[in-house]
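Have a look below at one chain only, the form predicted on its own, in structure tokens format.
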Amino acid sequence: MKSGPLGLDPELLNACVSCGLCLPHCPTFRVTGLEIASPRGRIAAMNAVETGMAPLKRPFIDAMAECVQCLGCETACPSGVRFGRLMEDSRATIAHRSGLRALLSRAFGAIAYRRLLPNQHVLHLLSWVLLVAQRMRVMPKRFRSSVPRLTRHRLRRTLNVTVGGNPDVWLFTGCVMDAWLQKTHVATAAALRSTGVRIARPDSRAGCCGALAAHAGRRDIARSLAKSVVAAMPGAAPIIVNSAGCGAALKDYGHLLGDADAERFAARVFDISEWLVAQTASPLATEARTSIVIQDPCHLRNVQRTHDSVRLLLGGAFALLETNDDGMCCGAGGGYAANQPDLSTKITKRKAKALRDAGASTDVAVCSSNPGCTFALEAAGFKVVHPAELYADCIAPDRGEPRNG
């Protein structure tokens, strides 16, 4: 039974014992040092909160926000804690709470969840707009990390997929990705046909899977937008998603919407290079194996736990080079590096020296598959490229589409 201001599961809230074995796996408490900074702090604020011995306001709404929700925490938790469910909660709670810097919250999330990421000719113009504006270096420091250097290769349409119907597997686009990172979803198209399926994209229903709704604690817009892509996406086919962080959000649409129509249609869902180590039925080979570094996105790593299959897709064609921070954050976690740019900084900049130490350089890049951590990275000074790229110009080297640049 859920009670308290936060309305949060006692069950959930009780099960962190307070051992400390997150701490070392989370980036802001690695970069901080505080406590509160922590995910053993924060469940202590909201336990605080829940009982009454805190009240609801700035100091406890700051340690929710800057949480970047990246879960490692939850792969060290011997007890099994749901921090994720737990942290969702409150921000769900705190989204609706009271107050004018809270109703323009609302607001702005309004209409960016619902009338911008989903509106895939609204998103388009914006981008446009986006690379006027860093020609003319007007584009504020804050978003600088969070959108990628955009040119005209990169935001041109490629993509040639058919729409509807009734295929053998559905490619999800989504957003973030159809707009600015059409050069992963056309790899992605190639890796698909080379196993003989036909493939088909969402109408625009799909546009955008509601992850980022979700983390910000706007479950009725991410509800909306999860029904959307449901209906869009019907009948049993898999669904083949390359962002991990809209790969782990399709994958929780049973939790999201809570009925077996969401259940049934997340058991469909898988991760490019995951679905694609299931249909292969030899590894990719090469004599000269070019080097390159292996960047886990969280949401592949902590969530959907399948980061393992891109090792077994490229380790026969590359020389993997791993990097010794046992997976840790990139610090860009969606829309984090924009609202928290201090703390993103500082995380990604320990990411940066894991990835040179481990070997990244101008000569050997990094491979990742989360649209967040491509464009931190990539502001960070390294070459990012997608599994399915890697793994397409394996297959068919010849492909010529054009490169980003």
The other form holds:
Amino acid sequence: MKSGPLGLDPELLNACVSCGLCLPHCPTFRVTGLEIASPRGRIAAMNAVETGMAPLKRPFIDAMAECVQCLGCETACPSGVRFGRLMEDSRATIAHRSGLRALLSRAFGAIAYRRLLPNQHVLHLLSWVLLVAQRMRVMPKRFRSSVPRLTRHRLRRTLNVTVGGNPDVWLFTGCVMDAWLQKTHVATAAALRSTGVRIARPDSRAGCCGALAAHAGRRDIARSLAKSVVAAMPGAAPIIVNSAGCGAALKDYGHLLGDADAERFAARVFDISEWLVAQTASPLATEARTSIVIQDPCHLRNVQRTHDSVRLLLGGAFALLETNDDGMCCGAGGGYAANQPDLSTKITKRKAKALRDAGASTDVAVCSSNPGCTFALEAAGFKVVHPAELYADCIAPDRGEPRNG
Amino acid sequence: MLAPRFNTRESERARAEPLELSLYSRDAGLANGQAGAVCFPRDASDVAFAVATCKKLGVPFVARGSGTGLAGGATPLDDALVIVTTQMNRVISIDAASRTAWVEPGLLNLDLTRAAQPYGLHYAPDPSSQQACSIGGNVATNAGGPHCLSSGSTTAHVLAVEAVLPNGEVAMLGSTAPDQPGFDLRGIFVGSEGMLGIATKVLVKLVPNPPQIQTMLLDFMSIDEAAATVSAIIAAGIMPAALEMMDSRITAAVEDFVGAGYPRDAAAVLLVEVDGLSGGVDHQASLITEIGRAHGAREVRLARSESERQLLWKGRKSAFGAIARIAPDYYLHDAVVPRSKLVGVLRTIYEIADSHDLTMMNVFHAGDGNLHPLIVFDRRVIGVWERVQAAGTEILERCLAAGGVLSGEHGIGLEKRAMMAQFFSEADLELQARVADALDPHGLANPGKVLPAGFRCGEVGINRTLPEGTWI
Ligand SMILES: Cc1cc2nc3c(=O)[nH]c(=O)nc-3n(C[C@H](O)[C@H](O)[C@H](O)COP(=O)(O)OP(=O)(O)OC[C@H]3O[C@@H](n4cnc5c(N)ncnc54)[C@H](O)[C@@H]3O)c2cc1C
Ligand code: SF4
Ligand code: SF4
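Form predicted in complex with its partner chain, following the form predicted on its own:
Below is the whole assembly, all chains and molecules, this chain first.
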């Protein structure tokens, strides 16, 4: 069978038997109850466009844009439907169609993904502009949950790690993490060093992993960012990532770039918890067991599928509280909060309830390892900490690093 | 005709855009239909409005929960209005003392059990689709599940139903009283597949979680041995909480998905669960082990933790979905045969599939003889569909000849209605039709389902047969 206007692999499309078992795991279906906002409906819609039964126009395009790409459906699907591939391929076709809307969104994408995110200086400058906007209360509403509350403290550059060279392990620093979550990088560096390795961060070529571009269907941009990330971390040393979304993207470079070098690179990538659990002979064990609510970022749970390592890493030292929602998405999803503010808010509300039901409060923090989730949950009023921060605090209680701020 | 009417209400509550409509043209079965419009009521008055509008316009309507039905029950024919209950999904109240709960029809089965958890209670009927299917759909199909072996199917767990009848009126069927005087209208409504009205509220029974549960996996080198073990367990007077069987192809497919340690090389496995007080559970488990070994079980594995148990069940409950790992399409029957005939019937079923050069797989509720013989195929292969249908009919005839019934739990819907005449006498069918006619004189409530063509009076003018190419 040939593929149609979307260029999807017919075998991938055909793997869906319409059983509906993915429906309850889909955040957009959960908050709308609409088939078109469900994985099964989205696949059927792709099928309709591929077979010429529906035009490659709205509402199809809206239906694709409304997907958070959390891949809860992939984890839930007993048929092994590769939903992520289908969605990225569909979005790539949509991003490259003609017309004014597409042209504008391509222009925006080129600026945001190519010029802004990968460039630390520009991002840093913009952060100060945003800080001022927040102070003057002129922050556009749709960005409120995707940008954390910025303070001078938060924007201080405190990470002290060699740039480049020939380290034992690389610490991938990324774009937003590096700009707004330096405290997590500092903790990650401390945790890595505690295992006795020499670490380095890549130079400015590895400014952004390209995940947001790839999710938006801009594979051209994602590929060029990926190539430069690969070039910035040569050798055979493991690459440690503390952002679930970036880690998932780096692990997918083999598919994105489609060559053996990229495959080898992807095999060197580890999430920080995954790597620490594999290194540390004795997991943490302390007397005082602080309670902490675990939030699994989708890219850790559904893409990297290493979310259990967070539990293995922290279980000895913390009382881990679980949500009763099958690890449902929090609605932040990279650029999702800004692109689909209404749906995103509804999904976050649902998540917030699950977290509170599990015990999260002003005293009990939520543990998350993805910047998008962290910002959205902070905006929803939660105290959010990264597993690496918790770990670093345990092994070096007085490392003197600021925890919040 | 319908679209403008419903678009006057908020767009969130009704849609008629062609792409969206096409997504409501089928359920998880094979048959395709065509919806005229879709609406998303929030409460009984919305449902009543939709039904009354249909009555005024003479347009048929079809209730739809999660669309996991396997018999085309929620497939709209003749541009029907699809009334979707996904936005009516609240738990209205839980009465822990009397162990009952009022729920809305769109509530997912597993969400009900989750809501009952804090009280140490659960909702017993657990269809394999329980994470996704709705209580309304369960009521309409009288759904069963692995644990219905000891506790009975949905009808044993539903005390009352508030429904919008086909004339647009809201009625309460059944009550909280255990033994209500008068006709049991609730009993008629359960299993009526949306043809007697739309459930808008359901009063369900909840049951306490058992103090101890033991789940066991027995594997066999032949299907005959596994089937014989099932009959022997029941004959020994043991009533397990669940007794499920999967053949080798299914077992391998689900193992690929869950990685629960199901033996890929076994010809068949039995998943058995016993529950109750600890002494009794241990005793039953050892009896089952003995019976299994006596019938050739290669290994008997006892789940040692709750997570191991959950994983085993996740495997069993993913079976239908996991089939796409073998072929993209499946055709499924749902017949029930007497347990004593299990060995012979199973053997024949495989032979029939072989004779049509088709791949047959079996996963089923062995304890109550509820078979789910599945033929897997690829619809793109020319001529395969005809063979699938022929084999399906033969299998069913064989099951009926052995004293079985047409459907254990999935309902008749669109896909099996033509076969009803083989199982019910003309008088039986006429009686059923008269009940439907009494409540739905214009034949607008999910027409063209369950009863074979020609029995309903309201049918005139409605396209009674599946349109060309409907199936695939
Ligand atoms: C993987 C898989 C496993 C399954 N396992 C089982 C199993 O073990 N046991 C079992 O019994 N079934 C099983 N099924 C079939 C299906 O899940 C059940 O029939 C279920 O009850 C359907 O619920 P639903 O909400 O999806 O209903 P739908 O498919 O939406 O509708 C089913 C029927 O109910 C009617 N209906 C829906 N809501 C209402 C309402 N509020 N009022 C009146 N009528 C209504 C519809 O018109 C239709 O006729 C399985 C299906 C799948 C895909
Ligand atoms: S994506 Fe998977 S789980 Fe969802 S309907 Fe299709 S086959 Fe079923
Ligand atoms: S990726 Fe997430 S939002 Fe998108 S269809 Fe799958 S479950 Fe739904």
